[in-house]
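Consider the single chain below, provided in structure tokens and representing the form predicted alone.
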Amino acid sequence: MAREYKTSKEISGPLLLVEKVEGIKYEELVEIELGNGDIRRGQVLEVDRDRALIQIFEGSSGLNLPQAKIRFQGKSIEISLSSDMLGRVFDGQGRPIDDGGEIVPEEKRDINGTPINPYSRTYPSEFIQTGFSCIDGLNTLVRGQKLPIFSGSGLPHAQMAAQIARQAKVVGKGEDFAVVFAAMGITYEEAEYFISDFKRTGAIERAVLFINLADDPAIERIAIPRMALTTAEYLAFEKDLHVLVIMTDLTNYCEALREISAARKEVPGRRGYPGYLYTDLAGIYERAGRIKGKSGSITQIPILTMPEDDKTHPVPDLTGYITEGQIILSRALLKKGIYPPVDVQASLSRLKDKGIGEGRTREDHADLFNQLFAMYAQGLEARELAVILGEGALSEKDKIYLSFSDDFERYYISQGDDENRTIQYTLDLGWKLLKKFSKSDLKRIKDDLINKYYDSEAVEKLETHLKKFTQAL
């Protein structure tokens, strides 16, 4: 039951302190009703005794403390959970904003759920396509894995992360994946981009779009990963649906924590975020993955702008320690106009290994990866010596390498915003530019898959294919 107060104390921006309050609860939800009759909500931040700090969604302007009324609503932010919410849009309270309507709920879920019991989970084993190569064949993502994406401002992570929204799927099964969307921070040019994106490719009917802008109030850029959540969890271990789950950007999630605890007067800890960040980051990332005897699933790719590139800024420091891996974006790749220009050296599946293979992928899956790799590696460092003694000064082999890796980057990395590609294709491209190479040259790779694959009918398809498409440019 609501219990109403008008013993405000005290305003300082958007807190408020009520004195006099008796059995109040920390994130207990809380409505102010202004002289005029105006209702705004907001959240408890702390409490203390007799007194509680209330956070005010929609700010303090205008509030006239002898007249505000307080009511405690006695629980904290809940969201109403039903199956007709895909398609649709909310705001950062879980309030639709695409006129569809209000949903009628299957139920009612608090927001601040908990992170999956390491003993029911199952381990993260199937394979998803992405449609990139760069991730499909190098840093292969997996059912129930959590793989962010660490990009920096002007780097293109919103059309990539639109492009794994319409695209990915779990190969085998025929399974589209229903996508939970968060936005946080971002701003209104960035949402229109999302939303008609969405809508343009249709993949608005499997998504559930939760938008919160850069001049929304802060608190609900706390709420809105957790909002996105509760409903993956709704849908992936009630629905049975597979759930990919995508927020950007956790960086100004991030921000929004440091000035909620700037304005409580806590400790700061690095750089001046708070000494839970790392606890609150867990708390969030944790709730992905797979439940035994659960066949939906939830998968998460988070993604965070690096203030200045600087990987060992705490926010990429700490998701990385979480997370299995990360995808990241090079600067360097873009001003080559590679899309998506992912940096496949420092990037990193720490489950790859899981999801790849005979029945998942293919069984020269995992040769095949690492050849590539390590011939990538030498085509790096002949260009670094290229750029040092001049291409003059380069062996016949390092030329070679140093024309691989171009390839590589043009062919293999670098593909169209609309490209969608299959894991065959992408293994099949693969060989196709280790043909640069003679079969003793390959090391990492076994020798009956070399025979199998290396002059096979669909890589000397592909190569007429793409000698075509070099005529063309």
Contents of the next structure:
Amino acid sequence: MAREYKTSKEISGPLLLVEKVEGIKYEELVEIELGNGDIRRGQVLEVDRDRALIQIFEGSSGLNLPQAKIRFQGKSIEISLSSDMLGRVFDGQGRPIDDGGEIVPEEKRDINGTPINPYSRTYPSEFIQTGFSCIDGLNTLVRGQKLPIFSGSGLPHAQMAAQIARQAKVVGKGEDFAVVFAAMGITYEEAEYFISDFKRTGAIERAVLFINLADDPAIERIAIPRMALTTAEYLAFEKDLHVLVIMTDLTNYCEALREISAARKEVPGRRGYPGYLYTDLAGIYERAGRIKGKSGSITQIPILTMPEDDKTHPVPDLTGYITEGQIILSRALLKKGIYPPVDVQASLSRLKDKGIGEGRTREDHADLFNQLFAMYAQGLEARELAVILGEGALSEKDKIYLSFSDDFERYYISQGDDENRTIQYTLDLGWKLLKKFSKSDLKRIKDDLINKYYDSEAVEKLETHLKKFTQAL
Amino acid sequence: MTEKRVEGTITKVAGPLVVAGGMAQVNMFDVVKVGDLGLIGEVIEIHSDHAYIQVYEETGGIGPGEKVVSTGAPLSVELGPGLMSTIYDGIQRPLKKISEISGNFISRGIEVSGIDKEKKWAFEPSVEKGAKVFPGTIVGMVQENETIEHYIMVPPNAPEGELTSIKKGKFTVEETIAVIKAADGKEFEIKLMQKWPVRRGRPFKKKNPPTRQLVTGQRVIDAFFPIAKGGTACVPGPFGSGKTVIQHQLAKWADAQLIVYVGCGERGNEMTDVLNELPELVDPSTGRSLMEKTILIANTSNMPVAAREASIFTGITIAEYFRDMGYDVALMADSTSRWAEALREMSGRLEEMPGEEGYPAYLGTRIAGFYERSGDVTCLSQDDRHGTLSVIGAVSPPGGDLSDPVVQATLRVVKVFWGLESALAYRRHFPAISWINSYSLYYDNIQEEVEAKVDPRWSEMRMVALRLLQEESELIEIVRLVGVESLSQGDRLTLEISRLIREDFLHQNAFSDIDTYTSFEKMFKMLDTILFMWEESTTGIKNGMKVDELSEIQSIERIARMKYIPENKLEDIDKIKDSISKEIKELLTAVEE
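With the form predicted alone done, generate the form predicted in complex with the partner chain in the same format.
So here's everything in the complex, that chain up top.
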């Protein structure tokens, strides 16, 4: 039921105003045929009587008012879904861009989705092993959580994300994750890194990739996370898969949103971002979760780069208010040669408490976490003191704390980019590092746990392994 | 009531704002059904015959030419038996019912009534035929669940008059249970259910100064920055500072008889958490499940933004209804910033002149209007019963910056400020309420009640503890510059005792079964023990004892474990005093030798 009009009146940036139209619906999809036969796509942003304001996805260059033919499609943006999407690469409009040919859709869905009824949610509580000690041990990720990585330019977030995509699994059950990867405004090189890493490790077999490069139209950037999440919802709640959605880089997404908001001449909020940025981001992040009676789940790891490493910039700030914690990367740690450079103190997983402990990870996890955290904090304080007064001025106890915090960063936080640690290893490693202290110093751990693990065989064995590691350094 | 149904046609759609023509007869704030899907909206502006409508659902697929029908009534809530333990969306649609109709995802145009119209409730009259009744008079009661006696009142808009009939028995909420004959001969039927528009506060006879403390079981709040029943408080803080945990803790443990919890533009999983936890938890005052005294309003961040704007009004109207019965009601709104953002978004769509940070200029008035609906009131009717409504709002300022317009507008009206600090959260000190910046203006009101209830020394103890913490913050500045060595023994003792107050008294573990709630008695004993330690060691230091020696003694360890002593073993706290006296005496003997 396409209705065609040649009544374009105004073009401004990616916006096109069409007059004398009839029966147009808000958010309707539009096809624009240029004088040379090119087809562009757009969406209705506003309808006012017989005037429709259209946002053109591929931009307005080459468009001319009298020649443009506008065809309204009578439906909103949809994506074709199929389980054959696994292993494939798509562009910002959901079209395959690899050599695999077209997808035969099993179903078509509106990419905006509808909100999950809070009553139908199940609280996330199943531990996901990422193979990173700093995440598994200290900022535990659980199925159905949204845990962003706050990074900065030049920090190895891409490497980390690829590693998580490779390694993520649920302990004991051995069920793998399907990965939905959405790239927004990243460079060709970065995109290539992900694609080739996924291919190299075979992870591509269970991944769906959506790619919008830095020179692709900004407006497609708005649609891409929604396509990825609609795909994820389909795989999770129709095909019962556990889906891990990795989105990078949300800062680019927000800038695209700002660009369009400015083109629409909306009243700007903080730093020129539109006032509805929070609501818009929530519409993306809140699509993570688990649903009663469904075995699949959606876990999100959005990645964003903080301009000037500033956590109070609107993008990380609003993200932090919506997501269930954050992993913050630190430039200082990276400079010390620590990968992943996770700032443990500033990072947080809000859903950690229900995902750890007996039956999920191990009984000693919570206490051990608290103890490591407390000791590391003490160590950092001692380090600060040493900077001001010199190491000589430290008390014997402070010196132990200091050396603990060094080891903690070097052995616990730091690991190889192909090193996939089990949660047992991570926990035992924590105990091993705590051996610097006497049993009575471990005030945050219950006595029976100290007796069980402090001298346990696994921890002893680890010691020899660590020694080798130290010598290698 | 004369309902006029106005019908018009959509001319413009822009996000949640829809404009319809042919609506000259419509009233401001009337609810309308928009488009073929029948989306629910509210008229927020009228320009000649064009009505500007904010729509509570997503407007994709709606276009000019479609119909708009007015319902002839403003956005109202249904008040009657069946409210308790329910989880609603922002416009009082039960989420459970929605899930039965549309499955796990919320689709559009769903119409469900706020309370069950089929269910029959046993009504027990408390007045007899022939009695003279007034608006607000309680005519009987429905036992809604084991905890809540749901009183049936003459609605505020009813005339005063004589009851010509009143029936005992089982009724649905729409059946007539009593009839009033007014002086002018007109008859008015009373039903179990009444309706009230959400944007108008329910009337009462008069407001009274709040004099009773709302006990929350959270030590830093109850001891230092208390809130009164009928008072207002706000909790601003950056993300990760624990606003939601504090709101949850208050919802769980505050000694209000009824809780309304509004999750306004926050996380879906948090509401799930409340839904899972409350039924499991036992109310310390009634011994029954906490869910029985709770009503939840959940309009999560991804649900439509206009309904988010309505959600806190829906919540507070329900809360007022129970206040009118004479209950102590507490309302938690998490977070009012999200509500203000919804306001800003609608204002932007209306192309209003923006004020600070793009918020509309009337932001302050709206916020004040909301908080002013709290209070300790003498209810309508002749029995002079008191009801209280306490309001606690979380605020989420960008970057934790307190100069944010929402925070500032809120601080102008609320009497209690619990300032959350990221530095405390960073050190994992929870609740991260700053003891330096926070304040409560209610202590003078409630002092008398608290001293009578707990101990006449309480006010003084509180002052001493606060003073020590204040001194500590000044001393820390000095230590940073010149090191701890340069402080006198007395000052170092202040540091040591303040540490005990911070770590062993103010720090409270919401996730520990025992520490999550502290009774007033236990709180008094804990602080008393720490201050006893201070007095004893001050004497000790005068006689030559050193502060370093103090940190080695056993009693310090026992003070640290005080918070984990269960409520039924409080005598164990008393014993710590003996051990303090004994150990300090030993230290002094050592000094003498």
